[in-house]
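Presented below, as structure tokens, is a lone chain in the form predicted alone.
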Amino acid sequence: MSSLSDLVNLNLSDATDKIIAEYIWVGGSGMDMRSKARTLPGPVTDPSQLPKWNYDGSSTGQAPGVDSEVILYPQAIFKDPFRRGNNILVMCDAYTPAGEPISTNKRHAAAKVFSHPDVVAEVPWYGIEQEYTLLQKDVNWPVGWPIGGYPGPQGPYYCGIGADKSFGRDIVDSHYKACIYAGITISGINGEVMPGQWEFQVGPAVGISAADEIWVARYILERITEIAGVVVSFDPKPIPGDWNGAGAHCNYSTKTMREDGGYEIIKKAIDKLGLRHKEHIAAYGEGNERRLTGRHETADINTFLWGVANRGASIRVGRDTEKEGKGYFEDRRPASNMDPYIVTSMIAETTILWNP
């Protein structure tokens, strides 16, 4: 007799060439992920090969019971790492029967940016570098910590080891190798300085992929928690008090600022990110203002500064970039919670497009 964890477990290619596709997208609370599988003929390695879908969208705060048809258009393939075999994850984004995006499609407007030739021909590189919390499920609590009560002061856990130190490893584990089986430009994962904190990288990746990547990699790991029992949160202050909170640093260069001479690329670049100071921060994440305190590495939220391998400034320049007179900066602005499409093309709109 077959058990539960062996019919999960199926290899399908053993008795058909059918494949499950689970089509994912962002629901309207915007950090709300949604999903739902349905079946292909066959393998598929374009999403120009993949059929259109629909979903309510009055059950996702998306659209009127009246006119609650939403259509999925598939954007970027990645191998399951759930279901394996030829069986893929698709990230969407939603339009409305008439072809229109939904107000909640954040893509479709990061994709404009994006092939804007200028950008085009600067190939905007992103390194995205994802904090999160882990929960105990039912009292929202961060794993390792006892209940109702508080650890030992920040210190011993960042990149820490040991029972007394690092709280969820097997599941930081889990999700680091499903993104590199997916095919995620996955670059590293470390315990962050609040207990029971963690983060990953992604990148580097070009242009609208780095936001697909984060968001299927967000996916990844929320189903990672479901089976394990306890809850992911990308607030970016989960904790009140005197603990960090939890950002999405964002690395970035161009063409031109990874050239010789570079240097003075970046300088300009970050010129005009102070200017917008406001306008970017408005976009970086709900309830920023709670860990963009000026204090835990942060810079306050009213104030822009720079400066190199400064950790509680704005922008940092790191002391490579300085002495090879080209290179990356880090934008440390955006909250854990932000939305990916927006943060990344927001910075190659102001960076390579915008004229002040």
Second form
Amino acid sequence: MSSLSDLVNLNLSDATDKIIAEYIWVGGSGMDMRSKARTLPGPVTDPSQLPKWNYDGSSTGQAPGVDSEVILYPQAIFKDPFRRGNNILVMCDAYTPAGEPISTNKRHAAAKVFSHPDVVAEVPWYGIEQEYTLLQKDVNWPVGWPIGGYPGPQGPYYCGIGADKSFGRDIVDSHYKACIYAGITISGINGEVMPGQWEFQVGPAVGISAADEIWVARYILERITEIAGVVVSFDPKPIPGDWNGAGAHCNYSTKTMREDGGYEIIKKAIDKLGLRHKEHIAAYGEGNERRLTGRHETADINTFLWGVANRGASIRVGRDTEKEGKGYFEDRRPASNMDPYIVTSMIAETTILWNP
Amino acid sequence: MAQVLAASPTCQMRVPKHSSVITNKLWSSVVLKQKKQSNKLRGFRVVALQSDNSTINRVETLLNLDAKPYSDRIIAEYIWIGGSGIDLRSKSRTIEKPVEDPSELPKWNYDGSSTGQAPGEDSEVILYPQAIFRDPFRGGNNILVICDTYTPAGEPIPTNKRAKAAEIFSNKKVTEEVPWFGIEQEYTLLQPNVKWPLGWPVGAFPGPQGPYYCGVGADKIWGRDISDAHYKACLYAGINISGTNGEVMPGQWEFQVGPSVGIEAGDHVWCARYLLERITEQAGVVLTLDPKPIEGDWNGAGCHTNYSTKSMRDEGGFEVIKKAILNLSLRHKEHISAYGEGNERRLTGKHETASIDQFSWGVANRGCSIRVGRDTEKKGKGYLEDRRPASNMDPYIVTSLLAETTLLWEPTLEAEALAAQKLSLNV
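Could the form predicted together with its partner chain be given as well, to go with the form predicted alone?
First the chain shown before, then all remaining chains and molecules of the complex.
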């Protein structure tokens, strides 16, 4: 029991019933995550058992100093892979003391969409493919890249192995296990086309839980990179030039799409998305115009295009789905820094609730 | 064995050969290595030869030895506050069997002339055990004992602030109000030798404040392992720790202790500070409780004290809170002079503080001397937050002074009326 790591890994269950709850929220930039911890008298299984809390919004760009309290409403619980035992992570959203969602709280509006009876009846499933880039600390140049220079061109890196092709696997593998432990529906990982870039997938998750899980998975990822001493970037085009950007492709299906004849429903949904292309693009992440160029497996940002097995399209439908006449489709437009509450609820809104 | 003991005694973390300063990158990579190599050589910087059956492995095993199957005896670490009023000291002794209550423990003594607390020719200072906690470093039935200090004649020595606080807290008017305290201890971690904050580039500054408060990521948070280890160690020890968070200045942290009743608050905070400094000792970083460690556009470190009495927590409590604020406003100077050395460098009116000369209060206002939460205002009862104390304050003094000013002291009627007007408090 004598060293720091013994204390950090201490199993408290023999000493006390108390647990530690790490409350997590999205900060003032809409992309920075913040968290702080509190002690609770005993284990909890449901967010409704957790107390609301508050934080100093003036320190995160979310409130003025003279009226600084922002209230945290617990929304989802996950097991804490860092503290383990009965300790938990709690995903929260942020409100004024009067009970209004603050402007960076995108979950509130999404929850409204997902509780609409038409949406509930369609049981919307999401599979989100989160790409990200690992950067060396202090220089902000990708992990494994020579400082002041570039590695060999893309080709060998996608799903690659070997010390000259795969950079940062320990982070990705520990993230995978940590997410499984936490209770996140992480479905896979792979090395990406640009060296130092990786992807994990979360899903299939229903409704609002998809976005809750993505945010907590992002939090766990940044905690792990913090331990490893590298920086994680969700920028959609971290290196300009002949290098892939980073996206967050969103796979989507509803009950009727998954049933016989679903392919027609899918085509109707894609048509509706085409009619609202500009609105979606505006909500799909800052800086996406640097990524959606029409090259590097993207569709140009101003063009709406769909196709079967076509990775240069805005929407891609898998060959399986076409063959079986039912399934799902992939919206390839969202950037890696998209807010999943916005993207998932907007897709549901446009395809289920909106009519041209 | 002698060779090993001659090596650096304080560094219990493996530090790579070429560095003497723990930069952030080194710190992170070392922590990562520690987690991977749990069975191999870990901890000591060795002068002796390393080998798998070396002396080092055996020392580690002995440190973690559980003596319970072999002996009832326990080790008690007696802890006290030294001559500066902020330095903590401790030494240990064997006790025949496990104890439940401080009254079962013997008084002890130490060399006060070595801590600036007694002259050489009459150097014995007596330790009275006051509170017991479980020892997270030794485990088993071993304990930590918070003590206060007396002359052989039984008088509290000048640096003993607990004795007077205990008197105040046993006053009937105070006990029946059941005073609760929640103390938010901020602190800064420094790299050893250079005394520059942990994670900061040596000889330079990090990016301006903004991303660090409750932040995540290697470019925003430095020293989380210390905060997390401390949290669990305190829970294990039985300290009433209620939360932690990363602070606005990078390398700065906070933990909260409470709600504690009366004198307990002081005992728990001092023991938590002891655990924290033992942990930073193991990690090879330096702890500072200075209220303004870095001059300029960087937050200081405080020790905000949240306070309530039974009447404040009952229906109509908000009026009682306002009366308490009134009393506090009339004793602003007395409180400020007891709220920590160097506080004038921190209470500037900027960086979420109120200026040291001015007393102010407000709801949800972090630029005030006293802040009342929105919840308290809404429910009409609750607690107040005194934001004035510095991180190096003595919790015995601050908690007992708050109780004294609000429960035992009365202003003259004219002074009260004037103050009420000034602060727009209709009491």
